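Here's a solo chain for you in structure tokens, the form predicted on its own.
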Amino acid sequence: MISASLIVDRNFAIADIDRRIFGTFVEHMGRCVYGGIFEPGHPTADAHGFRGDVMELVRELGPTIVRYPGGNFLSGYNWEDGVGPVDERPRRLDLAWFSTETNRFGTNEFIDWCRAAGVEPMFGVNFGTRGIDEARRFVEYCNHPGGTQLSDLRRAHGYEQPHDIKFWCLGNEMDGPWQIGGKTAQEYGRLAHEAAKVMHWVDPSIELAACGSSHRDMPTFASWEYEVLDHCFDDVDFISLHTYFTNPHDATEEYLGNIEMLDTYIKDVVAICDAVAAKRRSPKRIMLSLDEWNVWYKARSHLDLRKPGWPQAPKLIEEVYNAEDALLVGGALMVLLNNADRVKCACIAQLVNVIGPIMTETGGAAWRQTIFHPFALTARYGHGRVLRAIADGPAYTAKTVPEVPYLTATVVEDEASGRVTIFALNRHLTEPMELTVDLFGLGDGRRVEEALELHHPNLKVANTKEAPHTVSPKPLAGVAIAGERVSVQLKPASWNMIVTSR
């Protein structure tokens, strides 16, 4: 048995939670769109061709914002191909994923799907093969009320009212050599400045995210962020971060230590943003959009990334998640909450099939992957503000991180409902953890409203079509509240949630 404690005080908060941190991502890649969210002819499909079984799971998952249409796909995409009569839309070769894109699903279909799912759309503009003109035209088509060629074109397509898309991404991973039309920091920064300028002229109400480095291990990381923001600091609201967690050596302790690397990554980018602000003597603060993140290391072979013959909607990077992946995703969500003062948007990538929390069989069933559960529960109870939690307890040493606390935790207070929710991860693989949480100033007389644990003795087990509930939340027994102290024993290698209320 190991012991750990958390101390929180309602007078000390990190920040209010921006609900857009519970976002996700739909790219025209593999079976995310076709066979994922959109499959006309499926037994559950509605009149739009949206899969009803997937829609139900999306609502349960609880994403708040969805990024579209890419991803690497974005850098070769012409948005005009995906609007207007479906039978007149061109078929294109998608050079990002070496597939054939039919364009049966495009901008307006995505907006219809977002409205049905109750989520906010986040759109990207192509900075690979296109740029300033495409950006301003796309915003005009989507957001201008009417009376111009492009806004009237939207109305002619059956959408009288503007789509009113507020969040726009200025390209995708533009520093990557794999990217169609990759750029240097100077090229991209200048383009972002000029495109942002005209996009704001078309619609001053939009928010814009500039591309950060494709990941923290890029050779140009940090210098890219600084130079890009030096060009477009006054024009954008966010800079993006992308990260994918890996476990190449099948070492669970090292793998779960990656959660700390995400916290370091976030703090590094914040420091760069604030250095650019300091150079300008500016009070403005650039916020962070972690608009691609997830676990991805199993489905990385050549055939996972590319199928021969330019197929339509092939199976690509269909990662099968296990119990330890769910622990990591749950811990990463705690890191996002604990950085709620600067992380204002995040998108788990992707939504369905392609490294997604939801998996489907084309023409058949849909089920929850293991990582579905910590995301759904955190999104459900992640309302209000994050309290500053002081943790104390034992730690272990990892190769990538010198000190990894066995406890990862965050505490959220929702004043509107009176709930205080504790999220806690025990990273010890063999020992249970005796955890005490002192909730100073949050009132005596609290009761346990709900307590759940995500735990399986076999960390390599996954959910499947045949056994979709193998890894799923179970009641967490033994939670005790005495005054303002919560006490509980957490199983080894477990993710836990305790919801308290008055």
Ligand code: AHR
Contents of the next structure:
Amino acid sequence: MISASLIVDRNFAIADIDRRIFGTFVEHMGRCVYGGIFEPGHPTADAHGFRGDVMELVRELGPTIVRYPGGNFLSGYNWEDGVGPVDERPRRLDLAWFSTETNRFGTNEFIDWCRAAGVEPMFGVNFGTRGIDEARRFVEYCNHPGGTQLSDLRRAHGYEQPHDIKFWCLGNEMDGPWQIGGKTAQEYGRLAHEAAKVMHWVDPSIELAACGSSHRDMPTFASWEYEVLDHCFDDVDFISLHTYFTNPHDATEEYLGNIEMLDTYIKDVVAICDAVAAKRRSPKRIMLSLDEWNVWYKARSHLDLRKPGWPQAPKLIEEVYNAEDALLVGGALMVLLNNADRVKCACIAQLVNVIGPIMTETGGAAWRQTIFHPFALTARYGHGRVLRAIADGPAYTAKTVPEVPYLTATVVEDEASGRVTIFALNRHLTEPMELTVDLFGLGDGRRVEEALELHHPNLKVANTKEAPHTVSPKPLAGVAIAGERVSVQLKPASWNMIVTSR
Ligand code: AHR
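Could you present the same protein in the form predicted in complex with the ligand, rather than the form predicted on its own shown above?
The next block holds the full complex; its first chain is the one shown before.
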């Protein structure tokens, strides 16, 4: 048995939670759109062809904002191909994923889907093969009320009211040599500045995210962010971060230790943003959009990334998540919450089939992958503000991180509902953890409204179509509250959530 403690005081908060940190991502890739959210002819499909079973799971997952249409796909995409009469839309080679894109699904279908799912759309503009002109035209098509050729085109397509898309990404992973039309930081920074300027002239209300590095191990990491922001600091609100966790040595302790690396990555990028601000003597603070993050390491082979023969909606990177992947995702969400002062948007990538929390069979069933659960529960109770939690307890040493506390935790107070929710991960693989949480100033007389744990003795086990509930939350027994102190014993290798209310 190990022991750990957390102390919070309601006078000390990190920040209010921007609910856009519970975002996700839909790319025209593999079976994310076709066979994922959209499958006309599926027994549960509605009149639009949206899969009803997937829609139900999306509502349960609870994302707030959804990034679209890519990803790498974005850098070769013509948005005009995906609007207007479906029968007239061109079939194109998608050079990002070596597939055939039919364009049966495009901007307006995605907006319809977002409205039905109750989520906010987040769009990207193509900075690979296109640039300023496409960006201003696309914003005009989507957001201008009417009376111009492009806004009237949208109306002619059946959308009288503007889509009012607020959040726009200026390209995708433009630092990556794999990107169609990849750029140097100087080329990209200049382009981002000029495009942002005209996009704002079309619609001053939009928020813009510049591309940061594709991941922290990119050789240009840090200098890329600095140089890009040096060009477009005044024009953008966000810089993006992307990260995919891997487990190359199949070493669980090392793997779960990588959660700390996300915290380091975030703090590094914050420091760079603030360095650019300091150079300008600017009080402006650029916020972070972690607009692609997840676990992705099993489905990484050449054949996972591309199938021969230019197929339509092939099976690509259909990662099957196990119990330890769910622990990692749960821990990463705690890091996002604990950086709520600067991380104002984040998208788990992607939503369905393609490294997704939801998996489907074309023409058949849909089920929750293991990582679905920590996301859904954190999104459900991640309202209000994050309290500053001081943790104490034993740690271990990992190769990449010198000190990894066995406990990762975050505490959220929702003044509106009176709830205080504790999320805690025990990273010890064999020892249970005796945890005490002092909630100073949050009042006596709290009760446990709900307490759940996510734990499976076999960390390699996954949810499948045949056994979809193998890894799912179970009641967490033995939570005690005495005065302002919560005590509980956490199982080894477990993710836990304790919701208290008055
Ligand atoms: O999410 C899969 C791919 O990963 C995205 O298209 C790209 O942006 C990233 O490299």
